[in-house]
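Here you get one chain, nothing else, as structure tokens; it is the form predicted on its own.
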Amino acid sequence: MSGTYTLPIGPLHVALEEPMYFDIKVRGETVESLGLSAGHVHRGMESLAMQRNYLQNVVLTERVCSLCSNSHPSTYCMAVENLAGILVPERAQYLRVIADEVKRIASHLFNVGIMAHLIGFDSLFMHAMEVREIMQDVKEGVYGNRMNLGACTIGGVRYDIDAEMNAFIRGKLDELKPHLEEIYGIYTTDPLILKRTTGVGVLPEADARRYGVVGPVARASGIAYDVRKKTPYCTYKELDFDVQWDTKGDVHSRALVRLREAVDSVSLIEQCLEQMPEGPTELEQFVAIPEGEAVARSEAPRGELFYYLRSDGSDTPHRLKWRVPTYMNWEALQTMMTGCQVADIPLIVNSIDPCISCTER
């Protein structure tokens, strides 16, 4: 086939079961350009947030997305605390880090598992999902839920870890470590994975900076930017970890960055369990939120998450707005996909770990 034609894909998501429309111009099997059309699952959540009080919005923001559900309420709570001048107890800050890193491991394993499925390596896909169940067990055991943790509240957290639970988490992390090393080894050596992902969906550093991409997508393109290091929040400043990054900017390097970050997350949780002081986990009483504006940001599994809050002094936000990582990353698909083969489209889309639920809310 010699002419250019349009290949409509969607509004089903090509890698996940979320609606997104791709208007792809192809010549033969080669992609020439890409158009994106979003908005299929807009739920009006920012408007809903202005109709609920500050505590109700902790619950609402956790429903923005399931895979990074803890990042939304924790960042929202930080914005409220910044505005009200609330000092979160130190133990609660460690517990927030633990919740965030548990979610990061599960999210990254989900992404590399789906990637294996798209490659056609289904035994690895099922193995990654089985390994991910270790973290799902941690969620269920510690928080009583497999997806939404309900861990955060304004001024602290709504859970604690005693000696028995500490031992339970450590045991699960010990169980997880060799599996992470094994999956990382497969991703670095397996001929099928290397052939299908190396040099595919390349995003050069200059283009990554031009698009303003964030998270593992940016770090795999040579931008060593991580909010946990750049502007540490909670107790990240007290913890020892490196920013994982690469320079190749392809599908393969994005997967490796996520797997290395999962290994780091295990270490971060262990450090928190070791260093966490005794003390309160939340405020004794709720503090009134004054009139004014505040922002907060965090490093969610997919990258920088940003919350803006404006208060008129009432018990509901006058404006609450959030910018999610996928919004910054999906425009870069135009560079990643141009020149790729049609068969590589699902792999490239999955490699930015898109979350339509977060982005369209």
The other form holds:
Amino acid sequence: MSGTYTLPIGPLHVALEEPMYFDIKVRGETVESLGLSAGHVHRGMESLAMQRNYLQNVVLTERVCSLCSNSHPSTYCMAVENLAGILVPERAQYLRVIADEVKRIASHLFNVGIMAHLIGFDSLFMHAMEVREIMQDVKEGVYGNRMNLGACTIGGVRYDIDAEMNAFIRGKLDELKPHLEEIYGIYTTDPLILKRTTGVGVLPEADARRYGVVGPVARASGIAYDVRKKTPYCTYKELDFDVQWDTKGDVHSRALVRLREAVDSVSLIEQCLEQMPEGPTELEQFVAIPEGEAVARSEAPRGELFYYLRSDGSDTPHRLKWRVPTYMNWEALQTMMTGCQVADIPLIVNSIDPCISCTER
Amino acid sequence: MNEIAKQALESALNKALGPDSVYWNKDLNGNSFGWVRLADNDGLSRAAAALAGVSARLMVITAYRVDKYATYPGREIAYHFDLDGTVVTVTASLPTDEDTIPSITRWFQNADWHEREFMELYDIKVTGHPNPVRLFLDTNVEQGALDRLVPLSTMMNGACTKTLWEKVYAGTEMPDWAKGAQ
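Same protein, different form: I have the form predicted on its own, so give me the form predicted in complex with the partner chain.
What follows is the whole complex; the chain from before opens it.
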């Protein structure tokens, strides 16, 4: 007898109800190795994108994922704009940043909320989700939807913020700020959270680089890479913020990076509301997309989002490829999980903020 | 824009592939994008080794048909790398369906999933991949689904074209009425 036992986990649980299959080999309560099986809900969206015209793809890409649903159309639009040399009006660029940061706050609060649930700290879970409702109200009030904002279009945005809406958002951010501070305080001091997350699921910097991980997973492992700073887009270079990072590379540090980023997002939205100039929010007329190829990147809540567009000059893309942050982060679970306890598996999986709908585009 | 990263990438690629191997352009925010088209696929390994040597990061790999509607053979594979914010895309060509491409997992471990994905979706043969098993689609779907299957919208839009019927009747005798379609 080898003493090794195979523990099939998934596809319908572990941190979230999305289908991903984990083939985990354990010895006693300790994980020895991990295999991943994807593909249970692969949707062939890249194939669909090649059959839809450029404007229809704005709608399609918004449906790649719900939590980072604004990052997809905005990055897709940037790829089209890069190829066609479209200059997006400055006000529209600020409005894109606002939409992205609203989504980032809601996404990060969802992740840390689920983490509390997995720890068994359900009162904190419910509190985090209740706090997140403040941003859901912003989404509903400004964009008319709680998840898909419909904010972006090629060459601009499809919404605007007037003085009344500006005041509404500021009021909501003021309401949110003390709650974020409180939650951050709990995550840094609560003995239960510290016991369950500190030193758990460690991803050393060398392994993070080897797997090419991105986003808060990379930043918590000492790679201070944030697309918003490295290759600024929209108006990020006009805005004041720091790249949040850490060197411990464990579940706890990944959560703290996300919470600090949520705090920064509040400031970014406030700066946009303050600095945003008057002016048009979209192109006066649509521009033909020329033949050629272009790349665009953004910092989605889960990390670097990449779009590659190849055009043959027709009204549908020759090829549209996107790579979501989670795609790069899955395999790093092999390092994070090896040697961990079975009870920590869901916490570690959740700490990469996995998105199956993104992976199975 | 990071000039140091751009120069490091250009120097490494020129050394591996010959002078002036990289074409550069910029987006309206001043971010640089490098483009390399390989003269032969042996150059992929040299380019990968050179890029690994300057600690570039593989971001993603994109495979596509040279002709979107597959009226003639040929695929291309675009490898997208990043070094400290500067992006370089290295493109390899596979003019015939028999052409193969070497794996770059030796230099970039994270190429594993990307290579398995294009093996599966475009039926491209990769040599030297350490774990060439299916990544996504159910095993009852044949390899090369994106490459081979006719999408419904193409069917609906092009229901009277010869191109469509050539695809439908590939490998068999095409009926006369289909031969006359424009």
